[in-house]
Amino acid sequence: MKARTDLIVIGGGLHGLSAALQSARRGLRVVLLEGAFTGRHASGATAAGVRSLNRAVEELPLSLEAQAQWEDMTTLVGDDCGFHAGGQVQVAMDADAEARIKARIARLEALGMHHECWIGPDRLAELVPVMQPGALGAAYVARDGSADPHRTIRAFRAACLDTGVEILENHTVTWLAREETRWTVVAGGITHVAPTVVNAAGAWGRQIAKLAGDPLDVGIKNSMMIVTERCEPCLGPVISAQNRKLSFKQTADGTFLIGGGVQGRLRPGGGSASVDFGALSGAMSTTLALFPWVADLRLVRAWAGMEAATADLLPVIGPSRRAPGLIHVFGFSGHGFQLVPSVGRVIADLAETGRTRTELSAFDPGRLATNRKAA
């Protein structure tokens, strides 16, 4: 028996949920297929930075659109998702870092983008009084901040269900084929048929692309995070550092999250990742240089996530060139959280009409196409 619908979304991470939600609100019948449970991988392992700071210029239109949506997230999903606009700061610890930041801000301003500004050491000390003195200054975006990733997943999932999206968890896709004008997708022993499929499978996005006959050259990232014991609130902005691997923030419950792109290890079989404690220890050096008191905190947990990553670190967003009716949205390379609401709007545009007002050429799946044929 075949279940017919308008749109099949493969992948129950936040980008899959957002695409499903916003497509359903336009009247499409949507089925979302997830191999584990919603938010199981990258969406549940993220530091949840809501960041326009230091983004690629190509991503900024989507990022700035998303920024406004985060400030009014309750309208989209009935919950603010724990978003807190405490700002984001990128510290310059030496003259080279200062020069790079100032050059980037000048390029952005030449393009008419004024969301980033340079702040000197005195203003930096006001914003982050618990940081060790000595930094030369920083880039700063006051409207940036962070959110609660698990609260965000719950809110998007609930909004999807309220809107009529059928979410099927523990339904791994095992077959995917185009027949005339429709796709047939087999998952969990059920055959689904729809004219359009969205590949939002994250770390498994390249496997779905290959099954669909559109193999793409995409890798995997296994970024690690550490969480500390709870402390009294003392840190407002999210802190990063130019030329250094650092992401440091205090959550609403008082814990500190430490990350910044240090990589763990992919487990044999490729289904999960593990923590590389040696690499993690090395990554603490920047944190301790800026916040030496962290050495006295108890580290409670560490983990490694899995996410698709592209060579140019730009996501894959847009219709497949080789597989009609297939839309890719994955490969966010560790910085897709903030873009969830705006990219969901783009995918809903494409699913509903085949077009979008947003310029997607930088994210074209064709740039990553390989010459290999699908098996």
Second form
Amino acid sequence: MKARTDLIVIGGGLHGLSAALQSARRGLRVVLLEGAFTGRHASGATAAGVRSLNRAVEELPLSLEAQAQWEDMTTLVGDDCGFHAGGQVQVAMDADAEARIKARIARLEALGMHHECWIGPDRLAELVPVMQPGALGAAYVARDGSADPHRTIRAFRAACLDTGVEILENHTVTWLAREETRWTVVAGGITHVAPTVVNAAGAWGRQIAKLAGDPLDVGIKNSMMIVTERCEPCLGPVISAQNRKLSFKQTADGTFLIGGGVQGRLRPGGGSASVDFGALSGAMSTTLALFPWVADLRLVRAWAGMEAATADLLPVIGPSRRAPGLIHVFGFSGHGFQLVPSVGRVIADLAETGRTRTELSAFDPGRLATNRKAA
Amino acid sequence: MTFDVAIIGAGPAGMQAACDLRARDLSVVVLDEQPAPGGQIWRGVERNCQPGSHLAQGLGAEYRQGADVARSFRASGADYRPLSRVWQIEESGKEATTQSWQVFVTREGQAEVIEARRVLLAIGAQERPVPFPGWTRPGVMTVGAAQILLKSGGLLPEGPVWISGAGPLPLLYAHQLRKLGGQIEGFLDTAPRDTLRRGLPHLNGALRDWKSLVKGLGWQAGIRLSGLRRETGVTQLRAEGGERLERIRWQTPEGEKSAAAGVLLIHEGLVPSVHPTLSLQCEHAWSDTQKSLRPVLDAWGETTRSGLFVAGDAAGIDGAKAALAKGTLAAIGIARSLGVLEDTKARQARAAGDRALSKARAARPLLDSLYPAPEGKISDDTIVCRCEELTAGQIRAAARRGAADPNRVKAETRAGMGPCQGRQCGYTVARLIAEAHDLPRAEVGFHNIRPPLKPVTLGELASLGKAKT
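Give me the form predicted together with its partner chain now, not the form predicted alone.
Everything in the complex follows now, all chains and molecules, and the chain you saw is the first one.
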């Protein structure tokens, strides 16, 4: 049996869901193929920071577009996804960190971007009274914040279903081939045919790229997160630190989420990752230096995610150079959550018309092409 | 230093394995949460069996046997570390074949990593959580918890109690409580009434362990003769009241009944403690007779992860005598895998252990058939996940919304994300998913277990890093 459609999206993470949703809103018939269930990996393992702070300049146009979209998320998916603009703060714990932050803000200002500002110790203490004094200041973006990842997945999924996207879970892609002007994709024993395929397979994106005859040099990241027991609300902004591995925030439930990019271990077989408590332990020092009172909190859960990461830490967004009709959107390297609404818009542009007004050259898949053709 | 073997749990299986491994001159560390050896079944056995203890008589001869095993264990030369909470087990080294393990443990607020070439999980069982309306109300507790109070400090429940459930433990506890002067108001037997039809096919096999049968019949007869109120064929139990339990209500084939109650003790059997093996992604099998998961083990007690062994009730509910035999078998398996016991000798040693295990298990099929896990309908208003206060109705709705995957339902509802990591709700959630999708229970599985296995503070975690550097 062959099912014909306009667009096949591979991957039911948030980027796949957003691309599927926004393409379907343009009138395309969309099938989304997911190997497990929607949001199973990186989208469900994320700290869900909604952050323009300290982003690569290349990502900022998409990031600032997304910042506005998050403030109006109900219009896109009928729910605010738990977004809370509590701000993001990047602390400078020493003079080198302060100099780097100030240089970055000066560069942004020169480019005409004013979203980040420097705040001194007094303003910092006002914003984050529960933090140990002693930091030299911080970069601050008031409009940033965080969201509820599972609520976001639910909202995007429900909006997709309402818009007529066909979501097939437990349908792992096993075959992918271009025949004349169409792609044939086999998943879960069903053959789908469409002129355009979106590769939003996250940590499995490189496998899909290889199957499609466009092997790309993309690695895997297994960033760890820990969550504590619940406490009284006391922390508004999301805290990070320049030159340190830290991400610290309080969720709406009152739990604290601690991350910052410390890496877990990829399990044998490569299908999942496990926590490395030795590494986590070493990374606790920054958290405890800034928030010594968390020492008494119980750690309730820890996990390691599965996420694609590129050498330059920029995502892969755009048409494949070698496989016509294939659009890549993966490799967000651990900071793709905020970009979900704007990147979905870009992919819908490409799926609908083949072009987009957004500058994508920094994200060009061609920069990561390896010479090996798929067998 | 790297130990040859790290044993987790100092109950019958852990103590026996430690003695046997020490007899082969292997270095052994035993980590246990309790202040003294014995596990749950022999909790407090050293103190309670001192001369003059009135508790020892009330707790019975089988309990007193634990004192001998504890004595041998103390003398075995194993590095015994009580009050040690194991919260993570990792295979150290990058290679999948590396035969070395890291056991993360906290003792007196200090975290530490213990290295061992083999790990034996002898972590026993937990009581099967069976949600019913009002089970979270103060005044309701499990029989096992009540028995722990009895063994730890000789504490009897205040005022008359109601006992509800099925299995040897409620009968034993009722027997112990009566002997020690506790008051029992009534006994609600939740096993279906067709006892004979279910039990008869297994009776012959069970006669190999006729001593246990006689003992069990004695407990039952004691309850009958004592004149306390006894109800059979009980279903649809409810614990009602305000802040505290005030009234219980139940169904029998004759209709609905109720009674005033201040303390309700419940018990519906045991399930193996599988969180560590689930978290380590060992293969598990669904036991339809015991309605629980157990790790898949080879003939030597080794899991599907090389170097990781399981013994005792954690490998399947068989009781204390079987746990001793399983401890011996695991010790043989571990000695063989460490190369200190050659294969032919190991096989000979195993044959004797297998016979002991088979005898100790003789009554198990009868018990499993007499006291099946309750499978009655769980009403929509019943709280299933205590940590996140989610009802059966909410879980059912989430189960219907998508794939029959406990991880998906967990992500959607947070059931299983709380401090208990699904120890209370996991089986119920999986059962509700199976019902919603009309699937056999074996096909639904269990949600992924995230570390830590036990809560650990961030300060303890950080102290680990300091200890290392």
